[in-house]
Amino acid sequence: MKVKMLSRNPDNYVRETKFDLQRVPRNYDPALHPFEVPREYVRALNATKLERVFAKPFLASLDGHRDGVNCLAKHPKNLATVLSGACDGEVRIWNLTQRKCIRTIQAHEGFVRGICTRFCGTSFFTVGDDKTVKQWKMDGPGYGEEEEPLHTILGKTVYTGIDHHWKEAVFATCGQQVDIWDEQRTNPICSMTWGFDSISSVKFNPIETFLLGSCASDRNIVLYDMRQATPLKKVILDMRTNTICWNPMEAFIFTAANEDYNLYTFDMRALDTPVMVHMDHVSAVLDVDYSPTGKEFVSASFDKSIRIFPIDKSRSREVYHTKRMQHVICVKWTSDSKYIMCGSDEMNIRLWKANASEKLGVLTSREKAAKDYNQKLKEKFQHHPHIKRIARHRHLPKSIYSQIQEQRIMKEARRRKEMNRIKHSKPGSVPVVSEKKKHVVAVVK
């Protein structure tokens, strides 16, 4: 005769401790959970509107200048240490775990301009309203020593900008032309320029190391190879560019930070149309800096609001403003891709998360699953109109909201324009434009 044992291991069931969570057996028939899409929905909307609620950004700020930010710079190995310029001339390095200042350099006369550390993270470089570009110590100076400059270098015109090679002993410094400096002589080895306006912005590339790119105030994106010492090409848009910065996981990507309130992100090897042109401030955009993902980027504006868009979307995923908050004149991103520092005119250094309602501190491996189950369901559903629509819900400034009104209103008539001039011309005699291809006038190679 058969018999049939039921035969059960105590590990499967038993808990190990009393502070054990009880083990639950679960049957993943769908048969038996015919409920499971409308369950994971309602997880889904909760977990969007807790999104919300907890969506608290803003972290400290940084105050202890006498003049508006200029510029800011992160340390290559350091990341709590983060250097700022002022409008003042001084140079601060601060600390962001202890969010206080460590050091204080009065480093020119008139405004700092430009601001940038070496590879290796032992000294960094600022340039002036002084016509000079000093090389300083990241360490501050002994006891009973002074504050005293490593090199200084005079110039004959006003630098707008500075940028370090990101593996040799080479700087690029910008203002009437694009000068290439080696950190022992005190003239350029080469400098290079293509038309005739100042230079308000240049930036090494941080994986083909040897390009660099620069944005000139007649409208000019120049992009330039330091071996051949010579200019490639160059695009020239609507309005001027105020900044670049490359994108440091893909070789050939740049955003370029335009006055006319938009942000252009180009392919350096198809420069005659944008990849993407990403639309939502209302003003000029001043600065532009990436994730080190490489996924996303952070923008500043004059509308005295920060953004950050996905690449590869043309509408911000976040926008972020405090009622204190005037002009902002420079952002960055840090090294760990968690934090976004902006700088602005009311003398303030603002650090923000970079994903506005993440915990932060240690989580527990339950936090954890609960974080990326959430993260799973809002994924799956993000198209659904009610959880879409409280997902992108952002409160804004009055000046902001009606100014987006305003442009949306100006949009709509010159598109209705146009769409009449088609209308009522010969079919062909009016070209359709598409927006990523009306801002672009030529490109020159």
Contents of the next structure:
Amino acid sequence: MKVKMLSRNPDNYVRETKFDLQRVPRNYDPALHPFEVPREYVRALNATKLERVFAKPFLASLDGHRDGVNCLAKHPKNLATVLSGACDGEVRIWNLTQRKCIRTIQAHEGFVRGICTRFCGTSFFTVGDDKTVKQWKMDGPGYGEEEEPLHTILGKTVYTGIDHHWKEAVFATCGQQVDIWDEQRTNPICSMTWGFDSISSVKFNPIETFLLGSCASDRNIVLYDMRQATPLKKVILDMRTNTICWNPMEAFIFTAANEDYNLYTFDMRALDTPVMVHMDHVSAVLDVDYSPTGKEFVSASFDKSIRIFPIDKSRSREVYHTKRMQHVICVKWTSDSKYIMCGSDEMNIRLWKANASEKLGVLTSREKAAKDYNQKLKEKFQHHPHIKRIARHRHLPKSIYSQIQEQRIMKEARRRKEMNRIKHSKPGSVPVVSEKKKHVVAVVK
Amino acid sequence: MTANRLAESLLALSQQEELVDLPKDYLLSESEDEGDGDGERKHQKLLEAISSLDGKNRRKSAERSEASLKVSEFNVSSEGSGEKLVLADLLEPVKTSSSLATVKKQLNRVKSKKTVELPLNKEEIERIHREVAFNKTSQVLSKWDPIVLKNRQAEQLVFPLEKEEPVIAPIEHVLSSWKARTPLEQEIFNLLHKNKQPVTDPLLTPVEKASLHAMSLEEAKMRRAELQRARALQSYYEAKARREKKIKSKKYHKLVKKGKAKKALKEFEQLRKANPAAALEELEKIEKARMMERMSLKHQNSGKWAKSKAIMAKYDLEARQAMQEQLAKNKELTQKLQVASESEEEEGGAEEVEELLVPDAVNEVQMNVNGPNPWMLRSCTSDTKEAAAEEDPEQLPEPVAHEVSESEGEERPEAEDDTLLREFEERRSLRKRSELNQDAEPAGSQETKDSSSQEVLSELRALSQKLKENHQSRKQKASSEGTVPQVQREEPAPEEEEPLLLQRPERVQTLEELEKEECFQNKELSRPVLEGHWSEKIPNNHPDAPQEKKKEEEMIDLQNLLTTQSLSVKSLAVPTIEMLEDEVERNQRQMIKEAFAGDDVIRDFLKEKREAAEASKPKDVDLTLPGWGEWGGVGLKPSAKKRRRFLIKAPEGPPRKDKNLPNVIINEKRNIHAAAHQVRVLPYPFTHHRQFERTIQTPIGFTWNTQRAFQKLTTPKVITKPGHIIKPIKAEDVGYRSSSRSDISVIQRNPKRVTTRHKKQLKKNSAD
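Next up, the form predicted together with the partner chain in place of the form predicted alone?
Let's see the whole complex now, leading with the same chain.
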């Protein structure tokens, strides 16, 4: 008689070393794992809830300025270094890892209107209300030396903004006109004007570096070509644009921060219709900066909050605020795309995570896998009402909250009126203007 | 702009008017002179005389007053208004006087030049500039379109975009800054120096370096693989040669030799066609071999072997034959090779000519012994058949069939053998059956068991003969070509037919089966062929069987098809296929018709609705407990009274909403609790709800997917490396060449100055 015995090959279940992973045999037969949709739904719901639980974006506040922070600049080569200019003419250089100020310069009398770093990171430029452009060394002065600028250019008019070329020793200032300067000269190489009004900001295109964009207080955005030394086109919006920012991954896209609470993303080849109108702020938008990945941008507003918008969405995905943060004047997205800095009226610079619930530091592979999986689940079930509600839920300060309600009512009333007008007039006599086109007054060639 | 133009035109008009004024006056005065009478003239003269008395001034004033009289204050008189002042008219009086030559020249020069357009105003110029610059810039920017689109649609983007290649410092550099300090290190270095081992630069001995340079890893691998293959091939070849060598059959070797010779000849023929020079060389070689043969005594019955054979030759026939053979060989080898020429071809005769008329492909097939194309084969047979028909119309069917069967046998003799064997087996089995019920046989009633067994034997013989014949014919085909074998082939035909003719109806049925099998096996080719084959015999046996008749018709059809269409050799296979396709289509249509014949959508719907209504009705609740208060068990039912008592009747629900709507089913079972979790509107990127459902239904978790699939499904869209600076996209990153000129140099070269010519061009551009 043959006796049947269980026999197993130890090769199948014994590890070679104790450092090997335990082998877990799995059977992927779908019959054994039923209810995949409900189970994943629950997982997604939990992931969404956890995301909200862990959403703690505020990292640090850098205090030291004795007046409102008016401008910020990133160091092009060093992630930890940040420069800031205040309304009392003080410029500070900060170390983000230590969260300390490492250098303080009394750069100007009056406001520091603009600050920008050279592309190589060895020096930086400031412009102030005292009609000067100053170039400073990034490293501090040696022992016993005095803090002095490398160069000082005294202009005829006040400069309100400055930006440095991305590749060459050229920078641009704005004020009465847009001036292009060679670093070695005390006179601009060329000045470009179109009409007479004070220009509040000028920005170089980071990809096609000969392009510039500026915005003036007569409600227009003007584009310039540095090589041909002419303005290219002008678009006039409903209200004044405070600043613009070019997309670092898409050469022809820029976003304008407007006084009418909105941001407008334009394709510079077709200025008559913005690509997207981003609306969520309840007060004037003062500054905007793109994420280096070019997929999102952050905006700072007078309503004491900053918001993060995906470039293809008209609504923000995130809003940051604290009790103590006042009107946010400037904002920057760090070049590793992980953090956001904002400088506000109440003299502080704040550091935020770009992704509110992200865990900082090194992740193990399992953590990473879980994070990715949760992210995908959230994306997959994002349209389900419960998940949507939880993911969208944000606590807002009362002022902003009530403002939003008010805005909504106003907008609804306007819409209703428009509808009524259309309804009660001769068909075709009242044109239906889309939201995108509504805000563009004219495009001037 | 328009204002400007207006001003311009006004200016031009005024100029014209000034010019026009002059001749008008002149003309007017003339006409006045002509028109008025003598009295008038006299009066004029008088006036003139009077005025001349006073002096120049007086006269001028008179002229002016005159003009004002003629030309009214409000409009220029219409006389001569249509005419335009031409410079030539003005110059006419000048022609005569030579003193005014310089003036004339100047005037001519003026005439040749065009009037200069007014320069545009500054704003206009700037506007044009801007427009041109904008167009240029947008053109430059549009090169980014594909990249932007690609990045937007990318499944995954990894930042920073540019891959930083880790810089590996060569070890020499590292070593150069390093010095041996400890005694151990120094000792080692001393040793190295003694052995002339280079320490820092170049670290490798020249030999090593050379070897490194000589071959890269990939090259070496490739080389090795090549060598391996060569070795393997060689070993195969050797094995084959050994195997062939082992074969003892003389016949085989003879055949091989013959084949080789044939091949060589063929090659030579080809060479002759392709490369006459090379062929000539080859010919020379052959000639040389002949000469050698002539010189040598090799095949001249003068060797040792030949002498021994010569002794035996008297008595032994074989020996004599061998000697003869040798001599024949000698003759063959020493024979002068005749270069194939036109004359040879002409000698071919009528048959050859006929063959030449047939397309080349056919000839090829007939020549080709080992692997004829089945299509070509069929065409060839039909061709030959035609030829046969011309020769002897009565003999038509038989040779065709034989040829066909033969060619088929030639093509795959194994199949033929198989079929024959199977045929045999089947017959035997049938025989057994027929033995069991003898009365089934109509013809075999008078035959005894012995005769039946005899019949089996005869059949066996016939089959073996068939087999043999096939082999023979194959050989014949191999050896000879053209029409010659036809005659030979006809001979075994009657022998073959005999046993088939003897067959009974049952057997025919088995044959049919066989045929079916055949058809199944070799579809298009063998079917008509086989049918052709059987067609001769079946009618002989059963001219009245209806099924057979039908088949016969079909076969005849096919045959007709073959004969009619065989004229064009190429398009033989096509019509049959088309026919088949047509049939298939018709069949399908019919099938669909049949399939949906009993379909009643309306009834189905009503049934569905009834079922839905039934399902939505509240059910009665039966609370009877079997065995409670009475006997229970298998086969026992609770009493009707008890059941009635414990049955709770469900209350009648509200009427269904679709009660009065005949064409609608309204589902009233919407779960509010579930609805709270359900998506109400189709989200944006999806175009159909099914699409959305599918995405939701495919799980992405590790519970349902393998590790690899899970990783692939959950890869994030954007990956950034912590602590790395992400720079703006650059033209070099995406493979574009960035503009070589720096922006600043362009500015310095382009001062803000624009020439008038440039302006004009710009204006033209803008106008376009």
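Numbering follows the first chain given and starts at 1. Rigid core: the largest C-alpha set superposing within 1.5 Å between the two forms. All values derive from a computational prediction rather than experimental measurement.
Enquirer: Does E16 shift between these two forms by 2 angstroms or more at the C-alpha, the core having been superposed?
Expert: Indeed, E16 is displaced by 2 Å or more.
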